[in-house]
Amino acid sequence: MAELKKANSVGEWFDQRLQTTTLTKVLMTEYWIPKRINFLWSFGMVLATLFTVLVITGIFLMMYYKPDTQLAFYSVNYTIMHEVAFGWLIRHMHAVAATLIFLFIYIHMFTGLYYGSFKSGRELIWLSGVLLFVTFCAAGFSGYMLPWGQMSYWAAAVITNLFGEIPIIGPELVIWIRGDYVVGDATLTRFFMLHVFLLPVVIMLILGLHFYALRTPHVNTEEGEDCDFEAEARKYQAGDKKNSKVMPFWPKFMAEDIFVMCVVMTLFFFLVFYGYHFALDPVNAIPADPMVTPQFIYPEWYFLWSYEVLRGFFFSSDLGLIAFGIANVVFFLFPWLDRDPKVLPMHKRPYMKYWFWALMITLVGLTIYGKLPATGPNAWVGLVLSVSFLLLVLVLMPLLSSMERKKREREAA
């Protein structure tokens, strides 16, 4: 090993050993971002910030939480909320961040869908992002159970019962997940381990894959087209910054990210102090009681659309379970269900632009009806919306995208 040069500063000392200058270039000052993107591209950094808030506040909450069915409810609602200094603030921050993170995940996912960021070599970006969404859902569900209120208990009972419908292994799988024949102390302990250790570690690993996958094909623009990043970067570095189509991640794009994060964090702290009730279900303020079933059992709002697909087929539990499974897997298939390889935003696609907004309306409708009692007309509306969602993604998406591809080929000929 060649002798290292004498370092004149702490920065040079680290640079000689860790190549910090090279790392900064690769990750920041020479990581090129297209200029033609809007503020929606900043929500990835917003999500990373909110996840950091969740981890930090979760560590403080874990210091006082008791993963025991006899103590969990009181450790959350009395010890943390009333006896620990600023415990109420930490819990509000954790609850609001958990709710907002799903709002921004949905915005981030459908931004990628709208602008075609799941095609043309970007499949791994999309797949790792959907895998993050699924993992966050698991973390959200496991965290929802920990306060051990009425909705925590009964939501856990309903969701774990779903696995019992799996042929052959279903009944044994339910017992394995619960750690007992019923939802109880063993179940709470297992979900506590998932929420505070296993799932955060998995999320961090997938985040690393997601950011790494983003570097190779680069970010596409809001018009869908790609550019020659190397040529445009050389133009920028030569001083022709005005005509270059790219900008460095740091400081140009990061400045926009920071501005968006400041706006989001302003909203975040406003909700923490004045609007936290939307993130805390009032039914969950009642201790869990296996002998008293709530009138209506429903999950958190970010699960309502898939929950409505599950119960939408009210005449057949087997069909409902199959539809539920498809609804939660189909997002992984979007890069292949869209048969048009051309990367274009939805507003430039003659048929898919209507498909996209039909999908949004259907998902909002499923979310609304997912919290309403599935009786009378509500049950039939839920069935129509569930069938519409499946038709949109499994039939119309490949059909309309194929029609667009053939139309473009005819026009080119």
Given for the second form:
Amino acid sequence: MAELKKANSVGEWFDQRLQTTTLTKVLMTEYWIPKRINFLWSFGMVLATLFTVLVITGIFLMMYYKPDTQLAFYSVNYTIMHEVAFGWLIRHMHAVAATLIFLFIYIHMFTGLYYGSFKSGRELIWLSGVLLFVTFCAAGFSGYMLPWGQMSYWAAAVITNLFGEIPIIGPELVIWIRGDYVVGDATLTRFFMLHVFLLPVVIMLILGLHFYALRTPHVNTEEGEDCDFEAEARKYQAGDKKNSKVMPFWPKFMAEDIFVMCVVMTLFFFLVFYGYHFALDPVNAIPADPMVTPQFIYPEWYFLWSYEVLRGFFFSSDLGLIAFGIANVVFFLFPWLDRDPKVLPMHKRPYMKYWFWALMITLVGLTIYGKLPATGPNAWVGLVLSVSFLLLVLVLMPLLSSMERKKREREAA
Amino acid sequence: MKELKILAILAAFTAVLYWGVETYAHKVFYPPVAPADFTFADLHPEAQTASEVDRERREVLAMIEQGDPAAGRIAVETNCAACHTISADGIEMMSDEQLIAANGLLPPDLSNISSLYDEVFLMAFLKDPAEASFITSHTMHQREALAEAKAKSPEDSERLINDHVRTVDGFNNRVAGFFNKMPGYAWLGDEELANMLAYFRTIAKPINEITPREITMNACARCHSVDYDNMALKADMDALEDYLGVRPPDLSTMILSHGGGYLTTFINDPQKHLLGTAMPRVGLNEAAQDRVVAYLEEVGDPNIEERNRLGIWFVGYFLLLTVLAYLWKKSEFKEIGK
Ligand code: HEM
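And the form predicted together with the partner chain, for comparison with the form predicted alone?
Below is the whole assembly, all chains and molecules, this chain first.
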């Protein structure tokens, strides 16, 4: 170790031991972000903020929650909601953040899709992102079970039952997941473990990967243009801040992010106090009763589109299950289903721009129909939407994107 | 400008999603029903219009007005005191425990019934309790409609019936047999019944002096507990299940699970929402029923006031931060020409 001089300040003391100055440069002041981005690029930090809210409020909820089928409902609906000072506030914050985070995950994800940030060097950002999405889904599902209300119980019963349809191992798998033949105390306790320990830890690890994966390719821009980050950074550091195409993460990029975060938090607290009903299903205010099936059973809204893909093939549960399986993994394949390596935003892509909006409309349609009873004409609408979804992602995406590539190559020649 | 366009697109998609998943789905799940009817018009099958109902109601009320309370008191003591306590007049032949043991559930104290229940309803109830509390004709009509639906689309009605399995059981136990543990008194004749109701008027406290909790205790506690307010069930649960075909739920969180609007129409006429349910129409008048709903709200959702008070501060604080963050962003971006 080099000889240690006496430190003149606390900052210097730490710098000698942890190289904090270099660290700040690497992570913040000399981590370069392109300027040609819009507020959609702030959703990553918005998600990180909401995830922090979830972790903190979750810790407080855990102090009073009891993972036992006899006690769970009462501990949530009476102890936390009535007895604990501001317990209701903590619970509303947790529930609203959980719902909003899915809205923002979808926005963030489709931003990446729209601007082509999921391919050509950025595959690992996208893959780690989809992994985050899947893990968040598991966290949402396990968390929804904890209050042990009617919808907790029945959604858990219906969804875990799906695994039973898998050939050969299905029936055993269901029992393994539930820890019992039926959804019961063993199920609740293990889902509690998943929700408060394993899944959050896994999410944090994947988040680390997600952020690290951003370093080398850098974030994309609105126009998908290439940019020589080193040259632009030198220009910026030389003082030509106006003409450089990049800006540092801190303070410039974060200035925008913090503004967007504040807007979101204002909306967030408005919902927490005055509009939380959408995040706390009313049916779940009835204690779980295995003897009484609720009139309508539906999963949380963010699962509805894939649930509808499952139900869409109403004439064959095997086909439905296959389609459901595809819907759950197909996002992982997007970097390779898009056959055009050139990074362009959708509005600059002659065919894919229609594809993108068709996909969005299909997903919204699936989500809405996923909640309605699948009877009469609804079943047929569901079938059309499910088939459209599969066609869009499995056939049209590779087809249209490779047509685009050929067209561009033809025009260039 | 472009950012505003993006924002508009996000808002539009979010709004459509919200509408579909919340507003529209809710309408499909819980089709709107006719508003609560505190004139209990169906008790006057001959009356065609609202004004005719009103006239018939006024005739009944006039009869009670002219009733003889002293004769009424004697009739009540003879006919009702074996099962009901009337604490306001010192009439108590058995303790609550004994009454529950004898009846399976606690017949309500009759002291304040003329302030709590609609008197025209009470008249009909005393004549034929099952008919008045289940509106059997109306329920029968719905049952016929269900049978018709079954003939048309077996699949749909399968679901309809499944949705009501528990209530259909209750229906079979109770309504189909026109059965109510409370005996009918049509044989006493209108005049004697009017005397009784005239008597009840003389002993009842005005509604403002009866707490919402007492009203709920009187009208609901013989079938429902309210755990979160330590209101015990005034019945033997197993006997209740034999009687009703189901175990009635605790009411603590009903305001959250069903909402005030649902409760208002449901308590007024349970058959409107749950076809064939064993939950009776208890005939509370509007003022009393509003108090029951308010009570359930107070018990199930006690933080409304605190929520409204605190919310402004949180939202205001972040609004202020938003403005500051905007100004900071402006100044940071000025330097780099963004
Ligand atoms: C809660 C979970 C997530 C957090 C906290 C998060 C965070 C971030 C952050 C901070 C960024 C950089 C700034 C930005 O572009 O927003 C980013 C970029 C990105 N994320 Fe995520 N993310 C999450 C989930 C996802 C998911 C589910 C996907 C996709 C399936 C995804 C895909 C991407 C992509 C493709 C980029 C690069 C954007 C570009 O280069 O323009 N992320 N993420």
